[in-house]
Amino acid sequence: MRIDILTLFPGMFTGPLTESIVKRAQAKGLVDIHLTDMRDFAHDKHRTADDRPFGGGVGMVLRPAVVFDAVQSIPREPQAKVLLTSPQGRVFDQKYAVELSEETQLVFICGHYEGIDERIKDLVVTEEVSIGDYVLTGGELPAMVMVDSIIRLLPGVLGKAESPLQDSFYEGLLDYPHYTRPEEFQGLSVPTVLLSGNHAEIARWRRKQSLYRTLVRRPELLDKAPLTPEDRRWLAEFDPAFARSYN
């Protein structure tokens, strides 16, 4: 996959793109990440990327020529998706991360200031994307979050092919509890079933824990999760109200 990130502040990406899994994915040739400084396409001596909004109002707006020229400078495949970080966009979630991980090229435009000239959305943007219902200073942090989430789903990035399949939200549920050595720590012991070597029982225990956590912490996720009859029986054991609400 090729990922292009258009930003006014390329220095913000130094840490996130040069450490941990993202760094290893690039070293292995699984993803090719390019940063483009949009100020390079502002041709006045101050490299001005924004201007006052027509009609008045607070804040500044990213100038269309700066963003447009920056996008046009990128070698793009015809099917490349151009994503604008925006609090008005589609909310990014695991399902969308999986969809985007199947693309061959993604272009992120990091919004800033009061917004971006609407004509850019009409001309080059495939979709606006948000990471939640809150406002940040700019689109750099959302781009980092999405890039990290997408890259870890690419084949070969994680140690085992099944690793991303066990993540929270992959099947619509929260993850089960995890334990490692020592078997006892500060008076707390690892659940006996995890030491049993019985893989079928361990799988059942993990599924039940995942269901219970989701029921307690994010019950709304159960509305869309693919639940088996056994899942529903377990949930009814945890909370009889669940059985009544899903009959």
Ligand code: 4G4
Given for the second form:
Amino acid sequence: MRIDILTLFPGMFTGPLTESIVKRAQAKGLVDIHLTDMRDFAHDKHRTADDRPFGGGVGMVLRPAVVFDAVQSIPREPQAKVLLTSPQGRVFDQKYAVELSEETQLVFICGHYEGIDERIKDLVVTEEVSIGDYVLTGGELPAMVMVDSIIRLLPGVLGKAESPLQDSFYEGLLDYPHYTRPEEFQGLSVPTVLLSGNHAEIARWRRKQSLYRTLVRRPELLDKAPLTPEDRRWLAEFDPAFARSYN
Ligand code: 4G4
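So the form predicted alone is up there; where is the form predicted in complex with the named molecule?
After this comes the whole thing, all chains and molecules, with the earlier chain placed first.
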């Protein structure tokens, strides 16, 4: 997979892209990340990338020619997805991450100022994407978040032990609690079932914990999660209201 990131602040990416798993994925040749400084495509001697909004109002707008020329400078396959990070976009989630991890080329445009000239969306953007309902000073952090979650899904990036199949969202539920040594810590002990060696019993306990947490913290996730008849029985035991609406 090739990933291009178009930004006014390429320096922001040095940390996240040069450490840990993302670094290893690049070293293994599983992903090829290119940064483009959009300011290189400004035409004046001050390298101005923004301008005042037509119609008046506060703030500045990212100029279309700067973004357009930056996008055109990239060797782009016809099927490449061009993503604009913005609060107006489709909300990014694990399902969206899986979809994007199946592409061969992604181009991220990091928006700034009050926004980007709308014509860029008409001309080059294939999807507008948001990491959640909050406002940031720029689209760089959203691009990093998405790149990280996409890269870890690429075949060969994670080892078997850290497999994406183990992810809490893989089954559409929240994760179960984890414990490691010692068996007792500050007066708190590990649930005995985890020490039993009974793997079937441990799997059932974990599933039940996942269901209970999801019911309490994120009940809306249960609408989409694939649930077995046993899951539904447990949920009904936890919450009689669940029994009424889901059984
Ligand atoms: C595009 C338009 C993304 C980009 C406006 C970007 C939050 C997200 C930006 C803006 C962003 C998100 C300045 C509001 C940059 N903020 N939720 N800011 N703004 O994914």
